[in-house]
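Let's start with one chain on its own, the form predicted on its own, as C-alpha cells.
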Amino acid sequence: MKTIIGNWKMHLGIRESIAHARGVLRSVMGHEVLPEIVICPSFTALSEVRKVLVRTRVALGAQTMGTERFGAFTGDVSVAQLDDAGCGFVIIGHSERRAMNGESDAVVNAKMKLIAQTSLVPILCVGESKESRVAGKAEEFVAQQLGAALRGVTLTKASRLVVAYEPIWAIDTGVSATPADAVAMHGVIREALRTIGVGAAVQVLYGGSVDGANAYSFLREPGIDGVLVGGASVKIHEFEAIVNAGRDVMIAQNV
C-alpha cells in the first residue's frame, strides 16, 4: 500500500475546501486500486470536509496540535477535538511549525506523548537543512530528531507511525531531492526507528517539492511508502496526478 498525504496548509478558505474536498473525490471515482489517501485542510475548514468525506475512501488530517489536553490555551487545539472533528490524522513538526512558530524537539516530544494515547495516527516529519546536508552531518541530524520526537513515546504493535521525511531545502522550493537520496535516509530513518525499539506500524514517506511530474520516481522506490504533497495538493490536476501515479505503481507491484 502507498499512501498520499495532501496538507494544504494555510492556502484555501472554507468553500474552497469543500470544493476542492469534492474534486479529490471525483478524481478517484470508478477506481478498485487506490492508493491511501489523506487530506489535511485549515482547522477552520475540517467539520466541513468531514462531512464532504463521510463514507468515502479519503481520510480527514489536521496540520498541527496543541501540547495539552484541555485548558487555558488560547489558539490551541486538542487531539480530543481533531478526534471529535473526525480526524484520523495529525501532522506533528512540520519544518515550517519548528521554524515560524518555534516548535522544538520537546514541543514535537509531548505531542506524540498525547497522540500515542489516542487513536489518531501521527504524521511526524523529520528533515535536515541545507547546511546540515552540506556539512556531511544530515543523516545524523535525522536520527537526532527521530530520537527526541519519540523520547518516553509508548507505541505498542497496534499502533501505527507515519514519518514524513521533508529534507528543508526541498520544501516549497521547486527543488526536490533525488529518489536515491530520499531512499537512502529512508534506511536511515528505519535503521533509527529499530535502534530506539519502536513496536508500531511504520510507513516512511517522502515530501518536499512532490509534484505530478517527480511523484511516479518516487513511489516507484519499494523502499518509499508514499508522499506527503504540499503545494502540488490544493492543484486539483497535480493532486490527482500524483494519486495516479500511487495507483499506477501499485498495480505494477501488485502492493
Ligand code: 13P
Contents of the next structure:
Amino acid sequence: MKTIIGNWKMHLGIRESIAHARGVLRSVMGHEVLPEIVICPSFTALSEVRKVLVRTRVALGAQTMGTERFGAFTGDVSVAQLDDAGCGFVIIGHSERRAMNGESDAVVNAKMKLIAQTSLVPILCVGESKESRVAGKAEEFVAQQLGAALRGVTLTKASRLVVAYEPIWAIDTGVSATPADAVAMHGVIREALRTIGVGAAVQVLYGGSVDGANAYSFLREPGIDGVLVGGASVKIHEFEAIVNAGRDVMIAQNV
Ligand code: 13P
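Alongside the form predicted on its own that was just displayed, please also present the structure of the form predicted together with 1,3-dihydroxyacetonephosphate (13P).
Full assembly next; the chain just shown is listed first.
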C-alpha cells in the first residue's frame, strides 16, 4: 500500500475546496486498486469537505492542531475538535509552522503526546535545512528532530505513525530531493525509530516538490511508503497523476 496526502496549505475557499474534493473523488472513481488518499484542507473547509468524503475511500486530515485540550486559547483548534470535525489525520510540525509560527521541538512534542491519546493518526514532519545538508549534518538533524518529537510519547502496537521527510530546501522550490537521497534518509528515520523503540506501525513518506511528473520515481521505491504533496495537490490534474502513479506502482509491484 502507498499513501498519498494532499496538504492544501492556505489555498482554496470553501466552495473551491468542495469542488476540488469532488474532483479528487472523480479521479479515483471506478478503480479497485487505489493508494490510501488523505486530503488536508484549511480549517474553514473541513466540515464541508467532510460531507463530500462521507462513505468514500478518501480520508480527511487537518494541517495543524493546538497544544491544549480545551480552554482559553484564542485561534487554536484542539485535537478533540478535529476528531469532531471528522479528521482521521493531522499534520504535526510542518516546517512552515516551525519557521513561521514558532513551533519548537517542545511544541511538536506536546502535540504528539496529545494525539497519542486519540485515534487520529499524526503525520509528523521532519526535515533539514540546506545549510544542514551542505554541512553534512542532515541525518543527525533529522534523527534529533524525531527523538525530540517522540520523547515520552507512548505509541502502542495498535497505534499508527506517519513520518513525512520534507527537506526544507525542497518545499515549494521546484527542486525535489532525489529518490536516492530520500531513500537514504528514510533508512535513517526507520533506524532512529527503532532506537527510540517506537512500537507503532510506521510509514515514512517523502514530501517536497512532488508533482505528477516525478511522483512515480519516489513511489516505486520500496523504502518510500508514499508522498506528502503541497502545491501539486491543489491542481487536480497533477494530483490525479500522482494518485495514478501510486496505483501503477501498487499494481506493478503487487504492494
Ligand atoms: P510542495 O509540494 O509545494 O513542495 O510542498 C510540500 C509540503 O510542504 C507538503 O506538506
